[in-house]
Amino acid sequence: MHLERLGVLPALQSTAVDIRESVFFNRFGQLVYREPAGLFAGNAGPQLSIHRGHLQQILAASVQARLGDGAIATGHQVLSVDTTDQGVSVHSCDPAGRALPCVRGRLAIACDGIHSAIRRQLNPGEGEPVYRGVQMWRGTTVFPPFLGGASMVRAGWLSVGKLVLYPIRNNVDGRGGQLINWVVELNAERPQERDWSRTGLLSDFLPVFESWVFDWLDVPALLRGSALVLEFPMVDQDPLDSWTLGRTALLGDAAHPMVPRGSNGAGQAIVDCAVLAACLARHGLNEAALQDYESQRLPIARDIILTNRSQPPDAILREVHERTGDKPFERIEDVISHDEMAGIADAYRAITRRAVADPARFAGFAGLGSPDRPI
């Protein structure tokens, strides 16, 4: 687990909640297949969910333990990089549009985003995002704890309403309420803007679930309890040929922004650091290592790109509701099997899993960066 090698997994243990199942049902609440998760699984770790935020800020407290309260500099939207055989200098403006001191240093790592302008300079000719006909809204509600208050669920599917929740803190109010975080989404012709702080209307969604009420969760109720609903088209661009130019690389949503399934947007960028630090380690801070990195990194998750488009684990949502034709079933065998089912859920697993297969690629990535290794 790359975050334990960083040291920073009881600080994450101590805020995050640690899934212990992943459960699929119908729009019906009908119980469609479960399974364990995370330390539950037998897995080397947790799966652990955090809110955003939370996790942000534990990753910066480690980053200025480690390199000093200045090593991070906020306020700057990255404009561009310029690359010469020496180094890199890279332009920035403040959010009011006026222009930073230029940065220079020997690599540039381009982690900006789903708007990436580093990945629009390093690709002119790109095409724009690909919209997949779903449109998503999401939001946080404090909550009494459902289905024994540590499980991942899927629900529903994405004609009739579908709908993904889990806990992401608890005890968050004094009485054992848990913070749910919660998705929606709805196929939808139009697409709204690509921007992660659009807000949306509780009434453009909360028809299609007033009937969500279950014996062991009151979705509209949920749904409501949220003082903040945002909304995101699901999109996600074709996959690059290179993430690379000189000594410019792309890493997370900047090189590989795929459809939202099975957590793969922020679990491969943290893998992309893994890969990245280790390859520094080995080569140094030179183009060979950003080369290393792309030929490591860039086929799994152009795989992943393409497998949350067709494959991704909530097919088995998908199986059911195509089988039933959307009506409730007497016993889910009759349906489908849970040997299929679980064949779709590994099928998956095998893809995100080639990511770290080999622990060896990762030496020397606890270390780099560390007091006495600065980087």
Ligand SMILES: Cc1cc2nc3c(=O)[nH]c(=O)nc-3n(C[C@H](O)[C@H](O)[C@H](O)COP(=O)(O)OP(=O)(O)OC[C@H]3O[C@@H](n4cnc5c(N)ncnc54)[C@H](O)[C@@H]3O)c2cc1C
Given for the second form:
Amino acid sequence: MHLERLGVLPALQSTAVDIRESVFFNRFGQLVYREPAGLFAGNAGPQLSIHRGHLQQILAASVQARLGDGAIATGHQVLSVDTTDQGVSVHSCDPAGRALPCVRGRLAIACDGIHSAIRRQLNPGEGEPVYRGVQMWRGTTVFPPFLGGASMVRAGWLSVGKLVLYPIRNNVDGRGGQLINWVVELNAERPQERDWSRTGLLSDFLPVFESWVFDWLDVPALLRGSALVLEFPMVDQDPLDSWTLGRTALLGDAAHPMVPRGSNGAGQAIVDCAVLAACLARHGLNEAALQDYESQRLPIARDIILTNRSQPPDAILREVHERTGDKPFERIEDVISHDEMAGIADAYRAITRRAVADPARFAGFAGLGSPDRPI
Ligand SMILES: Cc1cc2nc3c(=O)[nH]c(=O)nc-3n(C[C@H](O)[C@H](O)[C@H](O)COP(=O)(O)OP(=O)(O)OC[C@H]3O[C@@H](n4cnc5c(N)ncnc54)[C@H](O)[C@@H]3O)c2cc1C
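Now show me the form predicted together with this ligand, since the one above was the form predicted on its own.
Shown next: the complete complex, the earlier chain at its head.
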């Protein structure tokens, strides 16, 4: 919805895969639950799966078109922000650690991710993100479409091997193959330092999935097909009581890092942006705008962080795993009713929908920063 108002939806749709359904399986490949997604579920917008780099390219092109080539500066590692009644001073260095000239402005919005330097500055006693007992490996594989080529799949369970996969680009090889994004999740004692580019070993998790050869997908072949495997610990942080200090505010993972079990981290960062932009349009570039943004977004993000820990949508798979004693079933109806599974999915959606329920939150957001309404 927000990306459509910014005018980037056509570019996203021509690059992304329009997901039609969300499907859950046990680790024996048996269908547990399926529900429509995006436009196919009657939502106002599509559910698009896209490569992170492609999304960033489309957004960067839109920012440059609206604000000019100089609007994006790369190679600045932000170290700290000084905030006064009049404005902010942002201190940063280049990749070699050499200090760069201080940048002054009226507000600073820190969207520097899960290891945010500015979050640390605002909350000095907080410590590093907390490991939640699950190790993740991630890769992308060019593969023939499965289940019709537009499904988001969750399968298995964390104690015996869980898999999340969805296509993120169509026809990447000229023969109809899709780029499939996959994430393997396993309970593990051992936390690893989190880094977007830490390489992982296939041998650490492939044995768990060797038997996952289904009539709808050959999982070991899919996992083996990735040129690169990356490894992440599943981490989050306790919700904060405040995201702002004077004229500085946190946004996205810097404000609300959450375990990635509801496919919501990037979406919530986008909603943050839309609400913040609407607050700036309403109040001007001042502290009142940041306070308004925080009061609208913080309670909802807090609820999502906590729900992602205890009852995300994949709780459906936990129920099936526990009730079957990790065995194949004859009929899923004998294990759990469709209504109970729909209830788990609906309860999660009820929380995330609060984030977008009130259109008044976003009034004026799309025009801000356009050539006729510069910031
Ligand atoms: C394995 C995995 C799977 C996930 N799957 C999904 C999913 O399916 N759907 C979903 O919505 N979310 C998913 N997420 C979560 C999602 O990736 C994040 O919520 C999202 O990227 C947050 O966006 P952000 O812009 O706040 O932070 P980031 O995307 O982390 O971006 C922060 C940026 O700030 C830069 N930066 C960091 N420090 C500094 C500094 N000091 N100075 C300047 N720049 C700095 C970084 O280089 C980076 O470019 C997943 C996460 C993981 C780990």
